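The data below hold one chain only, encoded as structure tokens and taken in the form predicted on its own.
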Amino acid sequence: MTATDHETVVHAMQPEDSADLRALYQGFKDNHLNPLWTQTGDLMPMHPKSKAVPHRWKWSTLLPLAQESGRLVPVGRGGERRAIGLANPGLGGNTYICPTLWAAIQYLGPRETAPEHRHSQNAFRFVVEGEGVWTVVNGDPVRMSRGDLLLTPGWCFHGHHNDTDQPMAWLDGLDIPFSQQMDVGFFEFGSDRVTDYATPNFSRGERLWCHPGLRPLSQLQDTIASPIGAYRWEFTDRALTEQLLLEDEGQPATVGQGHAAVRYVNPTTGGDVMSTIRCEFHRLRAGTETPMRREVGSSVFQVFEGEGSVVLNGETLRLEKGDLFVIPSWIPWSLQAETQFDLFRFSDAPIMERLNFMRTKVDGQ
């Protein structure tokens, strides 16, 4: 049955006008009741629809916006951070790149510090450009630097500052929506200031953790969240770089030919960094097309490196380094790479799987 049968079975279902009948949706109304054959196809749709729509930002945009910010909007209590959230189109004026994750392009000024809090919400900084700014997560200060993935799982301190004279800004990514729907949020002040203005090169959780293969035997039990502090660039670049390597020597390393792949992972577990946020880094040779696939839940790129295009639901959106774009529930997509194409990817298939909503459809498969 088509989408379209289903509707025209809604339709006919339907009884004829009286006024007995009216008297009845009077008293549903009354009582605060909705009858399900007046709904159906809203509530059980024959695939997902989301009433989040395929979108682009361009970072030429968003940067000098952010840029402009800083300029004339402080930082500190109150608005706590300067972040400018993505709000997806088709979602009301709500601050939501999707119904169940946020973005934003956080700025920090020379010599500024965003204070402490901490909040049930779990959240990452990706860094496409730019140097200077310590994330400190729970007392730990981390280095954020280009290429980086930096994370703060949900209920720790964390605060920022900028130990240069030149500004920086960064991607967010945050559960927010999906908390806010689900009513699960709590918000904490921390200290006006960051509790450490130390600038190590590398955390405490990366000195700890951050050795392959090897697991502290002081630290044997899991953790829901990832204890990584900072996923560093120059081990994500090599990793690529080595896949695609393996796929040239004729070796099964790549998840499509020309196109390498990464997924960040919590080394407690095996499983995702975070309870809510899945983070995956994608590099793709130059001439390189993906299938066309649709996944249940929702994913948002943005380019690191190079340039090429999405088509998103049949439309081709050209992109550069810094752009980002939002792919809602079940709407077909493919990348297309014009150079060496690298791009940092984020979902919510963490709770699709858990959920056992997840499903994907992939051309030609």
Given for the second form:
Protein chains: 4
Amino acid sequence: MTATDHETVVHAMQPEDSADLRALYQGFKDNHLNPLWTQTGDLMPMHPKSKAVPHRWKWSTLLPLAQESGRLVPVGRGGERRAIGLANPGLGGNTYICPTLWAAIQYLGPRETAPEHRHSQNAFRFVVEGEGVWTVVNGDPVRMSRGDLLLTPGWCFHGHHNDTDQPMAWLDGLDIPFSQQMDVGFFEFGSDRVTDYATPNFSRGERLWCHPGLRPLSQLQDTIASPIGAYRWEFTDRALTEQLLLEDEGQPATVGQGHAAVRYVNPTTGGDVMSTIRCEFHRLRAGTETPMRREVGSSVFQVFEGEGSVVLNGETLRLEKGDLFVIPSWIPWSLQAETQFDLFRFSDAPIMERLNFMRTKVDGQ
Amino acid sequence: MTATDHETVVHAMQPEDSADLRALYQGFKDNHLNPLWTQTGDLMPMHPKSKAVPHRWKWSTLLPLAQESGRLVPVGRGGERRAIGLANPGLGGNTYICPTLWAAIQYLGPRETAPEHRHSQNAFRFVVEGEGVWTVVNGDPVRMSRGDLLLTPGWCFHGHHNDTDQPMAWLDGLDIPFSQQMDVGFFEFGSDRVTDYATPNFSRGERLWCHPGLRPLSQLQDTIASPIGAYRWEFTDRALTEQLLLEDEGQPATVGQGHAAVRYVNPTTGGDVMSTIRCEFHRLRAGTETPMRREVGSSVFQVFEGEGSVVLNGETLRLEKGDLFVIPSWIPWSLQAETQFDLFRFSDAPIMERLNFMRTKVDGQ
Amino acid sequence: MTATDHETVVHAMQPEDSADLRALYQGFKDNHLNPLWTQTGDLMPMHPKSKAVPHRWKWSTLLPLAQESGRLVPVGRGGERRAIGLANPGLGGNTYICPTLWAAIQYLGPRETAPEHRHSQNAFRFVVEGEGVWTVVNGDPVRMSRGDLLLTPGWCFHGHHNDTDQPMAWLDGLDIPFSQQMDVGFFEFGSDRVTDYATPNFSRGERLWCHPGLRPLSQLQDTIASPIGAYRWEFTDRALTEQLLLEDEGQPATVGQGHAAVRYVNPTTGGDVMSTIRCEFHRLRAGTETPMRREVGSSVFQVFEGEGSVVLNGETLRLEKGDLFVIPSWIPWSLQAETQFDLFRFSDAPIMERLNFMRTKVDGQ
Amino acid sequence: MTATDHETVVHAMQPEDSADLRALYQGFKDNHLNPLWTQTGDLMPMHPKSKAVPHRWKWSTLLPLAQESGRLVPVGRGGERRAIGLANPGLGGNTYICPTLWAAIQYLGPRETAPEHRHSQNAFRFVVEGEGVWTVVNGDPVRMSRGDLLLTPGWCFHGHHNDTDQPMAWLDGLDIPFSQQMDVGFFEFGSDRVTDYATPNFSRGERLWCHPGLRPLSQLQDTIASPIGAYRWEFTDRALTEQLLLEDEGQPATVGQGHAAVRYVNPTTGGDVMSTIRCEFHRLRAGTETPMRREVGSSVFQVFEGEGSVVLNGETLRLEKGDLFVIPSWIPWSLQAETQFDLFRFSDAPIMERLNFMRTKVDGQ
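Can I have the other form now, the form predicted together with a further copy of the same chain, not the form predicted on its own?
Once more the chain from above appears, this time first in line as the rest of the complex follows.
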């Protein structure tokens, strides 16, 4: 027997029922012990079989609920954030979009401030629409605008304030589920107001670091997380545009035919922006369909622009601007673009890679 | 407010009850959404507060139950192993000694064979007493004797067989809880019998690698896990003995006064033996008491020899040969040696370090 | 005796002259042997005492000689390049600006082509003035303009062509002396013409890589040398400008008061652009004087703009645009800016750091 | 023209002689400039063509000269060591066995002391015969016996003393030529006597570190050089013996058929013992002939036991115990064993690898 399933063989080791056996099992129970042989294949499945399920959330549903929250729920110290977490239907009501990651829509009304705090958990924000909020990270005010990725690495103080008369909503991503299950989190309150209400166009981190291939001589120590606070849409868009132009010229630039993609990286190492979260942006030409792919670890996508669909474990889900979906570990997926199709992605791949659990399987490779 | 607790402020953000609010909450529920502001401080505690609790298992209880299992439960394909898992009382009946690790007593009767399989999960065995079993790892038969640490890194085929007329019990450690919660595991059945019933004193891995400071020129590629299959007691004992002798000579060799300790390492890198599990051995002189210490991540100790106690979160637990105890994340602990006190330790520290969540706090430092 | 000089003690070990001693010395000579005790402190000095000497070359001298070479010397296969090497006066006529590095002024007349070849030696070009030449590196045409740093890492094919009716001169830097003395160099001729006479504004390498913090998903393998072919002046200038503005705002951005500086790096690693050569750009505010500094390894500076001087081993040398000077290992140096003072620097620091020989000593630290 | 030799084309770029040209060349000379086009292919050869030549030194010649030195030359402060350096016949009388490395026979008479000093240069000693000397490295007395490799990494204080009434000779290897040419060396005198005349069987470094796969918990910081002071013959011999036994059993253990080999490594990293010097030991079964091989960088071998020969650039040199030979960069070589043939090897491979210049070419691969 070399490739069968647990279920077909698991009973091979079941002992005959007897008074002695029942006494033994009671002894186990009394002493906080569980025999391996009575446990199902869940413990060590043939391949990852997540309790998390593939799921899509529609922006057209999310945004009105966020707006209504803005109307009904104050923001302030204690609850800290007016954030609405996406809860994977398979994960028992926990606010886990997958076993490692948290995704939420955060909503900040006109002139509101979300107070400062810090925590071990790594966080980012991605802006699918709107502008006018500044997030202040370790005292550095960072403008948030459509298409920008903003980082708040673990243990950086941060708060947000809305400098306008319009509300703003965005996507928050964190490693809260991982931190909660692995018991790694520390938390500290900071200022009830943000420490700097300035609204500069560019943060100090950007001004110091966002010059391609140039490292300040005052910053030669590598950092665990990226020192870039804001990855601007202007650069992301240009990078993707160039990849497709290079592809048109017959040059090897895209990750697949019609599929441009960038990873956001820490310029001090060339690696992922944070220890637990990978962030990427993908652009598909209209008509492109990516090969069916499985990966260890979980991913979340948000549509930034365009229309298309994802085939998730055999089911096709249509996607429009703002829609989010989650791909649990080892679930096969493929993207299909009707128009030019722009998607932001984040995942727990750094965890899988650093602990040597990553595997991928791509159709036709 | 810079250092208060969640509980005191969490209600600051609670909105007034209303029909609209109830409709909003129903909308959340219908759409697999959870508002952050109704969740307790559990989500992001001020410091790690594990559901796992400190606990000790007595060898004098474990061994008779294992022996009785040997009498009543057959070993074979399906259940795969006659292993009795230690279930942390705080973790809801799961066979998790802590959120990341599995610990079990495995028992193999005279002339029995545990069939071959492989899995992504990393595993080791530590032998607190007995001998006579060989574990066959990727075809290499490895003798198991008292004091030895035997490795079965992820995706290596392995089975065991007892070459004697005496039963044998030992400690199994794996990263099953981590793998299960993070959805990273693959599994494959192998031969129903072990592939090689030879009983050499030394495995091929040891013969190739266990020469201090010498690397075979045929093995220059670094490996994810240690290529050493067996860390022999003879070497561990000698290393600890020398550290204490050097301390007697006034040399800096021990990790603390009266406290010798070694980490088992991968000779290709000098780092941990496996990506997720750290293994160490500690020896305390009689009368030694270690400073109170807290660490992110969980540890399990097994007493190898001697008597003493552990102070775990303020409670003193006496310890004898074979006793096991678990220290959940950030729980303070201190060891006290009545006699010379030898303890094997394993932990999830490589996970914490590789993902940059490690913190330690030691009294008086 | 703990800090004396060799010279005072070297004779302590000199034996009495005798016929036997002379026979012994003849035996050494006959058998290609040298006794250590007859060798001077040169072999192992108290600190680095380079045969190379500090020296400055004036651009006002170099450029006319380069122009005259353009008139008299054809460029083509064999000699390969119309390059005039700066020969350190202390290094016995070798074309070594220091023991590790080569620096030369290359001159290409109107419409001329320097044919393609490749070699193990790492190379770069820095443009102090002019434009109109494209260097074609592994088939990718790279525009050369004032202030740009252009890379030709080891074993990349490269040739140059002048697309205009004006000549152009620039600085070439290579690790030829290191390669020659260490016997590491390979060489291969390529096309007699460059393989692509296109004159795009931006090379393919720039279009793929020059987006700050963004890594193409098609380029996840780290590279030994930077994949950026051209570091444009526009970015360098902006980075330095921002550092000084941040300094004005009281932020830690400069490497010293009034002293902005960037290192050119490989975006796949955050480290030096090539294995043997470090490239940096320094800007001093008018009036700034850097602390006296010594470093292991050699540096070459070229003034890009402005006026000032360098104090080199106690001697003050005035500097204008285009002037070059070399600082041999452990020679103390300090820069003084009369106007805003912009300098390009390259050095062998990666060699020193990778082999763990780097030391620095800064006055007042 | 894609693969021709420099010599055939170098004159293609020679200008016509003229008064102007002579004036130009004079201008170059006056200003410390050399034109590239008048330089030969030496500067950038098609492949490494070392000035160093292959050469063998006979132990039967070296040892009597060392003994005679012992009779005629005192050892002491200033000359520091009674060491006779092997001077490559191609390197102009410098005491360089190759462009990077120094090799010398050091000789210490009965009861003599070589005083303490330290230097940036990395050093080792290898003992081809004899015993009775202790080398004291940073205060740790290290026994020197036949077959042992002893390390003195850069900037460690070290002296030697002979505890017996017999003289002793051994091989010293250092990176003096590299350090001298690259200007990286510092030197400091220490005690005129060694700081500890104890004669323990095992040094403290060995007692702390020479336990396979075990790292002291007090020593978790990686070190630039190996913390093992002595690599004992007993371990080396056993490792090689096991490799050949494993080969007999059909296991992949040797580096080639009949060719066992180990690299001495730093246990904190698994890498080379020192930044600039690689040390290895090779054992060939009688009758074994290694494939012809070329490598970038230079190697030195010393025969430890047995008889055979080396084919060096086509010339066969017979070898006996103690004989030394050098293989300059890119010179083809092959070993032939008449008896079981044991050889110690050291090389500058870490320099070549860390700076990415390594290439190898093996016949039939």
